[in-house]
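In structure tokens, the next block holds one chain alone, the form predicted on its own.
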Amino acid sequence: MTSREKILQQIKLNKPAETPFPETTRFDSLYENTEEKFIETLTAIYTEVIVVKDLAELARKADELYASVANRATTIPALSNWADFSLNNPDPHALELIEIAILQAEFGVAENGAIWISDAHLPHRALPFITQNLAFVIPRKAIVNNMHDAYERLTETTGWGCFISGPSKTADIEQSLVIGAHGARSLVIFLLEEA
């Protein structure tokens, strides 16, 4: 028996007793109006929330806000005429040129303003982090109270996904707040009534 095999055998014999998982504690957030809390939270973290009736209004609002911006990208088919930057390029390094990306996301969380986005709507995982300005479109009815509710929605999710809340910000140096230090400089959330 080699020394490696001896060590592995000793490790197998020296297993600690199994410890049961602790009971799960759930904290419910019972907001009078989940959407109002969501908007309040996002406003506090420098994010604009815009309610749009349908995809046509979304297209008009996107044009109104970003018409003068070059390198516009989107994952929303209804905005394909608005976009002037193709996401079909397999090289993620090309994404550094994007000034605004409007992306489909799944849902939002009222307590912290987080938005869940997954690779179901992203051709490149780096996209929401490398664009200069970011906008998400979520169904207006897809706002949950808290992270407990959010994780319950994710029980069947497979693949990559993450929560994003507000534009990038840091106050590491001299406690001076810097927006856009490590990612998008601005964030807009479009709440779509007819999803």
Given for the second form:
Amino acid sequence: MTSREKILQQIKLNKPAETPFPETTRFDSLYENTEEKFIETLTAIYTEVIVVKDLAELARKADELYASVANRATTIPALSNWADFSLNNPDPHALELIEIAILQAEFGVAENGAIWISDAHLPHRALPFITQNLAFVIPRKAIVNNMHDAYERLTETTGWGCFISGPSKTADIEQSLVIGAHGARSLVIFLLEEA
Amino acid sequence: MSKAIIEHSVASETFNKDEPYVDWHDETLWFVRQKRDKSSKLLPEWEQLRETASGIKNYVLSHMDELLIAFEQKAKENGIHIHWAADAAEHNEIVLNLLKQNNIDKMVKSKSMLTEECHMNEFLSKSGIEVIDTDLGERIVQLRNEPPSHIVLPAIHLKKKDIGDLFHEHLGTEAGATDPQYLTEAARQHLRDKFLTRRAALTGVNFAIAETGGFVVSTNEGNADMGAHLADIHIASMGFEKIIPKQKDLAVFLRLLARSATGQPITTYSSHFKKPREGQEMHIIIVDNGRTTQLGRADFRNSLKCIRCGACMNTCPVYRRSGGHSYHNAVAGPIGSILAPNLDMTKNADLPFASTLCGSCSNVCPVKIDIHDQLYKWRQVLVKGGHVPQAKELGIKAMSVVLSQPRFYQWSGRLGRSLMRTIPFVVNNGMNPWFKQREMPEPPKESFRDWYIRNRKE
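If the one shown is the form predicted on its own, what is the structure of the form predicted in complex with its partner chain?
The complete assembly is shown below, putting the previous chain first.
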């Protein structure tokens, strides 16, 4: 008998009597203003949220914020003039040089400040982690209340996706919070008013 | 690391020698527990969430085989290779073979308590494979050649100075440096090099989803993603109990996990893997290693609902004052003390006794495991099975003789009270374990029984 058969057979023999699935598995969060809550949560975890009117203002802001930075990459066509690093190389190791990446993300969650990003909008899964600094662009309207609402949006997921909430951090040395463990050292969220 | 087992009580005595250090350890973990309290109270539906999570996990326990079969099928359709391991040895062999087949002798790993349980690093290293732990806390304990002392905070038992000295020796940081920012930066550079040069990455699995065949890995540092997305092969090791039915159930668990663990609303990264990226191989190893046995023990199967948040450890008055290593098991603290005897009753018979049974662990558990009740039940199983030391067993037998005979009990009480009053040194000495770190109570003049009889007569 293979281990698979052995394990499944043992489980069948040993599992408890049938228990029904719980009736209620989702809860509503009532935030008067989801955007306010979203910004408040992200600010508390060292993340700046900037509202921009349109793609032209996004480009101006990007220039302003990252004026002296080289090795910029983006997945947003309107910023192609701003970026000097091509994402065409199929080898993810090449991304090691990127200092700042501005990426299209899908939506945010007010309750915990998490942004959903997936390989629907990414040429490389490693990109949001390997870049030294990170920025996401999401439509201003795309903020949901809580994780239950988030998964209602995520019925069709791609091969890979991630909720990212703030810059990479650790508190493994005497519980002192340090920003910038392995992933991005900083995170900025651009809320785009009109696409 | 397989070292000779020192009993919990003896190991904690050593830990307790440095009083200010124990106080610091205690306060640090209590601080994490308080963050959990604050964060949980921000959600009005917190208790309902716990109830729901517990209900979903009960459903999982009673449908385990069907869920695993559905998961396997979906995952295969997604292009993931599935392996089944009956025990730790088989798990380790599978990992070794995957590496050998691809001529790989160096691997990065993100935190996985299951591979600690399987003693995988030790096994692979004997076969010439170098495994680098990439979670900062895990890397620290790995460089010290010791196991993690906490499942979420692996190096919580160490001070800045210990880590400064360690990094000076291994990573060439300045002697005497203790700044966490500086030390973390050194580790970032050191580990970035590993991420960029390793062709295999192993991660744990926080949740596996039967509906989609995907799995979720949660970290704050991003190390699981750095490893997995740069490597040619991603191996994910999971205990089979990590399965949940549907993707939307993640909402319940992700709302509970980080809040219970550290007080954060969610971990920085919650990565959902479903298909390998182009050109990459993805493998999942589904591990039993005693879990089917625990599933069959009606009194203890609820321990398989655990989502490894560590809240029970942070709140446990015994864990906080004895340190994770005193539990000599991959998972320490209250939940570890329920899981460990399932793996080996003889080796781990001491652990269910390392508890005050105060119930704090059960009160904070996000999936409502009856932890302290299970600890109490294990004690009975272990004594009946003859797994506890003779002295403890004799003590329990003596107590049972005294307590089952009212006249003998009354006489012993009288004798005890009078001895404590007239010759206190017979109890106030080092031979009496109750006297350690404790004043003996002042004996009352009469027993409650005598008082009651006297007052009833009046």
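Positions refer to the first chain, counted from 1. Bear in mind the structure is a predicted one, so any value in this text is a computation, not a measurement. Throughout, rigid core stands for the largest set of C-alpha atoms superposing within 1.5 Å between the two forms.
Enquirer: After fitting the rigid core, is the C-alpha of residue 13 off by 2 Å or more between the two forms?
Expert: Shift of 2 Å or more: yes.
Enquirer: What's the distance in angstrom the Cα of residue 22 travels between the two forms, core superposed?
Expert: A shift of 3.2 Å.
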